[in-house]
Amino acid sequence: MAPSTLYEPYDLGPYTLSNRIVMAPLTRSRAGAGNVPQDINAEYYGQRATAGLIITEASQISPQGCGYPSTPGIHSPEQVKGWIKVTKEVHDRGGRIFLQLWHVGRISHPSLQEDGALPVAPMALQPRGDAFTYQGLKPFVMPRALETGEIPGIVGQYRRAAENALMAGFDGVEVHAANGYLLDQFLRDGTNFRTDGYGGSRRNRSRLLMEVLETVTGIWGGERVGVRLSPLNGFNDISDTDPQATFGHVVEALNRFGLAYLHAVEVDMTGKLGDTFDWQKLRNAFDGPYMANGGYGRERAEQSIDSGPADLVSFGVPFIANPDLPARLAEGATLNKADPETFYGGDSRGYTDYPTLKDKAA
């Protein structure tokens, strides 16, 4: 049997990839003050560099896009130079690497925004559900809706980060249009009902996503830009009623754009697949590259590549443990298991502890 192409080059935009392996956006707490990237960030990210492309975490692009304790940004000055430090890291170990692009919109809480506004959202709709916070665990409260006024400024917000990103000497940049967030919350219809010019039809709710690509692409080019979707997931109190029928037409809207890749997430955050969803119709609307997401062991990846539908397949989970991941699959060595334990804050312990195959051979 001939080798997997999962494990072979991609030229993916500008760049030729090492493998067709991509460590996905995994949240990790443990930014610094300020929401700044440390050293130690710098030192898991360069550990992961052999993946033939990195997606950061994901960060927020201003003050009101934060929703989570310690997470990096991309808004600041610091934040910039410590991104810096990330990004040097992986590319002296030759990887290439994106930052992500997250606005939260309502899941965040009055202690994480700035004078305890708000957070925002397309509708004035409560999550069920838990923020969390520096606190602890807080209910999610009523957010505020944005007026039709402030859309311009949120885009605004996007282009600031896009060029942060640039400055920070990123490969790219992911827009994070998944798992109940912002843009998310505005392509849905369980939660956007709006009667303006961002809200009704699938065209007005896919508006605010649209002009994001428009200033993003703007300043890196089609080709060094993804979009993160999740059709299925009802994480963070999402829904829509006709998803199929939503994200396909938002999928071919993205065409317009030359996008590096659609990175769809087929699973709901409990790891269910989507199997009532047709994810080859979605991938055949999409004239680009198609990142694959969500459960995915060596076996089913290698097919997924090999025989369709996928271009590149992201994991993330398998990554936390196995900053070697891309040489464990090639060789089908045994996996280290992640500790659940240590996925969120604290220090270097479940962080930049987990051993390689070399570390062990020695």
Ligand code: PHB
Second form
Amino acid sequence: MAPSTLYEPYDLGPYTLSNRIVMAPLTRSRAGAGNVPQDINAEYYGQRATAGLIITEASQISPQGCGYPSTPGIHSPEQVKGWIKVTKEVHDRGGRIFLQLWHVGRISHPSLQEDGALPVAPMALQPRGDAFTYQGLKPFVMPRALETGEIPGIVGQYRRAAENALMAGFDGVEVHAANGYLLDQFLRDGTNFRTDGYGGSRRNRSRLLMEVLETVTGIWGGERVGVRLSPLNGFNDISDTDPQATFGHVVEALNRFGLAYLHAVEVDMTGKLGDTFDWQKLRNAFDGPYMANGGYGRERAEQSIDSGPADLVSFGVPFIANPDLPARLAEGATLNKADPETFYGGDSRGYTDYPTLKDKAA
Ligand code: PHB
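Having seen the form predicted alone, I'd like the form predicted in complex with this ligand now, please.
Following is the full complex, with the preceding chain placed first.
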């Protein structure tokens, strides 16, 4: 049997990716003081440069967008300098790298905000659960509802972050509109029944994402901008009464931007079962490349690429433990097992010390 096209080059916007295997965004919480990327972060991404494309861990677009300890930002000059080390290392090793733009909205805590401010959200609805703070887990607080007049300021945060990403040498950006963070909080009817132009109807709930994309594609061009959505994910206490209709609407509205790809998280990170969602229908509504994500292994990835619906498949946890994941998948080699104890925070252990096949042979 012919080898799968998973391992063949793929033309994505202006780039020719070396394969269709993408490193998914993964929070690792190992940025330095000031949420600045360090040499060790450059080493980590450089080790994974054989991915067709790397999407960085979610990176806050502003101090207000931060919701976790030691996640990198893209709002200060020091952070831009730090990211330059990362993009250089990846490019020197022949890879391509997009930055994921992140605003957490209500999934934060006053202790992570400037002057102990309240996290902001579409509405004053307190999420169930706990925030990760520098002082350990603390219950989420009641967020402050954004006023209509503050929305241009949010779009402005995305604009400056997108400009910074360009200066930092990235190949593109991914707008994070998934997993219960700010843009997803606007998209879903469980967290957004605002009565202004940014809430209520599907069209209104999509408005902020569309304004963000208008701005970000104005800087990067649509062909270097991706969007991540997670229609089924209940993570971060998020919900929608009709995900198929909501995200069908969102995807149709995305078409006018000529985006690099739609990145779909096809799973529910809270582990709930019962997938009644029609992914093929969502995929068909989108005019551009479809990047599938969520628990894919070798066989399902090959199948999804060779007989549709995916053009690209992104892998998360397997990339943590296997810096040379594309080679391993191509050879059908055994994969290293990832250690969840070292996913978030810490040092080089469980970060830059997973062996490649070559290391093992040496
Ligand atoms: C996390 O830190 O757990 C996290 C961050 C971003 C995501 C999902 C999970 O999109």
